[in-house]
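For reference, the chain that follows is the form predicted alone, supplied as structure tokens.
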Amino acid sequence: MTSADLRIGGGTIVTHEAMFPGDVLVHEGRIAAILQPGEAAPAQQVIDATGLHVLPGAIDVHVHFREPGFGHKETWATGTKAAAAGGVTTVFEMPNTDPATATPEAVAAKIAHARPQAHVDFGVYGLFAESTLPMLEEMRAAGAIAFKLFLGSDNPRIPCPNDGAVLDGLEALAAMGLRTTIHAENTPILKWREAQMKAAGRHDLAAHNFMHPDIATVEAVCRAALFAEWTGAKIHIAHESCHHSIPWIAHAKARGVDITAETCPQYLLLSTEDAARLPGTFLRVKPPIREPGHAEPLWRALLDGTIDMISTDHAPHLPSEKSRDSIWDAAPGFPGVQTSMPLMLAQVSAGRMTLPDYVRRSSFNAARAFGLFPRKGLLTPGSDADIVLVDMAKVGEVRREALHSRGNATAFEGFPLKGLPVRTLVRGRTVALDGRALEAAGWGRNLDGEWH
């Protein structure tokens, strides 16, 4: 190599362990070298990162981009633009579309649909259901990066499998070495309590939270961990919102269960008290935003490693779909893939965590858990040049109109920000600049179950 494609110079490199001054040399989409400041090395292009921090791009293993079936809420183009603008360079997309990603053909069709639109790298989940058990290997061969199991579901398109099917499926996926992401709630408890609330004529936010009690989450986490221990499967607990689950996750890890867990900004930064500033049904999400008292233990678990990573459960809806007379008619979830990094950088600025803390939980741990390491999740020679330049002095606030998502009904409207991504590169190509996505449709690459 006589001359690299790109040099990012003058910045402070941030890893999952440390920060240090250095330059990043990029060639043919990968990091060619980490240089001392001013160290001689020719490059065709130079990006001046003076005063900026140079981070690995975030990996969000939990997004809903809605296509096929619900393109009015989000498309692969708008969703991956939002990711790029928010410093997210890899996303894993969930299977509860219409049709669900529940056959090898559906997996292949979703990937084919995403490829010409994607601005960032992506993986596609296959659905773990009773009907898909005979096709798990074929779905992997078609391109599934991992599988999603809904232990808590009131959606007829994605019914909760019986425990026998769960056990068989985990045995099969253990043999394949793929991780199963689990929505850990107890479906019979959810359905029983929902029926009680509807029979009583209740349609408020408190009725929704009654439907999703803490015990429904704790029981499902424990059951999932026990089944993983029995089968040797790798599991990942999605969107953990309940502090009562934390000791059980820690206990499973101590026993040697291959279990990881995520939480989301909405569970770290919101509580039921936020309902007062939002329309009555707006705060609906599954699992729910819980009462005050859960966020602080979740923060502690995130920082001590019991919870491994930050995801978003990016679930975009139109504002009209979030504000309804009845909680049962309100769409559950919020967009998050563009706001997660800015919200967490604001917590770094506030002293809640350090930048290396953030890198470990936004990128490094996800890459290791889902078989992307060492190509993703760190800045080192040979890794993909998925890089975010961050200005920790830059301030702003969350504004719905600045979001790229079609479904831009954010619960964080007006939240103050300090520390913002100002440039995002995916495999060496700039895909976002100063909070706006550049046109890079088709640059995103599919990461399938054979990739690692």
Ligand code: DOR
Second form
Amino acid sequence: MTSADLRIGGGTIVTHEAMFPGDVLVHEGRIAAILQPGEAAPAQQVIDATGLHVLPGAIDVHVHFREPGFGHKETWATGTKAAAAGGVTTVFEMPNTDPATATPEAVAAKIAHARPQAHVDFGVYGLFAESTLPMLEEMRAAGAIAFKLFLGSDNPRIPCPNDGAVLDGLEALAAMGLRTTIHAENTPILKWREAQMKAAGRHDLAAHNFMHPDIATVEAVCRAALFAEWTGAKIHIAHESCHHSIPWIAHAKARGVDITAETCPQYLLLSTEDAARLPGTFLRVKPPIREPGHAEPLWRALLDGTIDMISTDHAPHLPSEKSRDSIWDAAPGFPGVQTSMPLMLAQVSAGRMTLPDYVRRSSFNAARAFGLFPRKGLLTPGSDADIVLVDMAKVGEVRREALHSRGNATAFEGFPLKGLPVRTLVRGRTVALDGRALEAAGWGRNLDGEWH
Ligand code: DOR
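Form predicted together with this ligand, following the form predicted alone:
Full assembly next; the chain just shown is listed first.
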């Protein structure tokens, strides 16, 4: 290498454990060297990062990009643009599309559909269902990066398998070495309580929360951990929302279970009290935003390592789909992939955690859990040059119109921000600048076979 492609100079490099002044040299999409400030090394292009922090791009292992089937809510182009603008350089996309990602053909078709649209790197989840058990190997060969198990589901396209099938599937996935991401709620409790609420003529948000009680998630977390211990499977608890789960996750970790967990900004920053400032049914999400008192223990668990990472459960819906007369007609979830890093950097600015604390939970731990490490999640020679430049002095606020997502009905409208991603690079190419995605469709790469 006579001359590198790019030097990002003058900034403060942030890793999962430290911050130091240094320059990043990039060549052919990878990090070629970390240099001392001012250390000589020729480069074709220089990005001046003076006054900025240089972070690994965030990895969000929980997004719904809706295609095929629901392109009016999101497309792979709009979803990955939102990711790029929000400092997210790798996403894992969920299988509850139409058709669901529940056959090798559906996995291959989703990847083929995503590839020409993607602005950031991506992995595609296969569905873990009774019907897919005989096909897990073929789905993996077709490109599935991991599997998603809906233990809590009232949706026939993504049914909850019976416990025998869960056990068999985890045994098979343990042998394959793939981690299973689990929506941990107890389906019979959800269905029983939903029927009760509907029979009582209830249509309010509290009826949704009654349908999703704390015990429904605690039981499913414990069952998932028990099955993982029994089978040796690697599991990942999706969108942890409930403080009662935390001791059980810690207990499983202490017993040596290969269990990781995520939580999301909506569970760290919102409670049922936020319903008052939003239209009646808007706050609906599964699992629910719970009453005050859950967020503080979730923060503690995130900082002590019981919860490993921040994801978003980016679940875009149109504003009209969120605000309905009846809670049962209101679409659950909100977009999050573009607002997660800004919201968390605002928490860094408020002194809630340090930038290295954030990097460990936004990229490092996710890369390690899902087999992407050290190509992703680290700024070191040989790693992909997935980099976010952050301006910790820049202020703003969450605004729906600034979101690239089609379903842009954010629950965080008006939230003040301090610390914003100002440039995102995926494998050395700038894909977003000053909070807007550049046109880079087709640059995002599918993280298939080579990563396993
Ligand atoms: O609220 C939710 N919305 N929870 C899920 O698990 C799925 C998601 C969606 O796809 O809209």
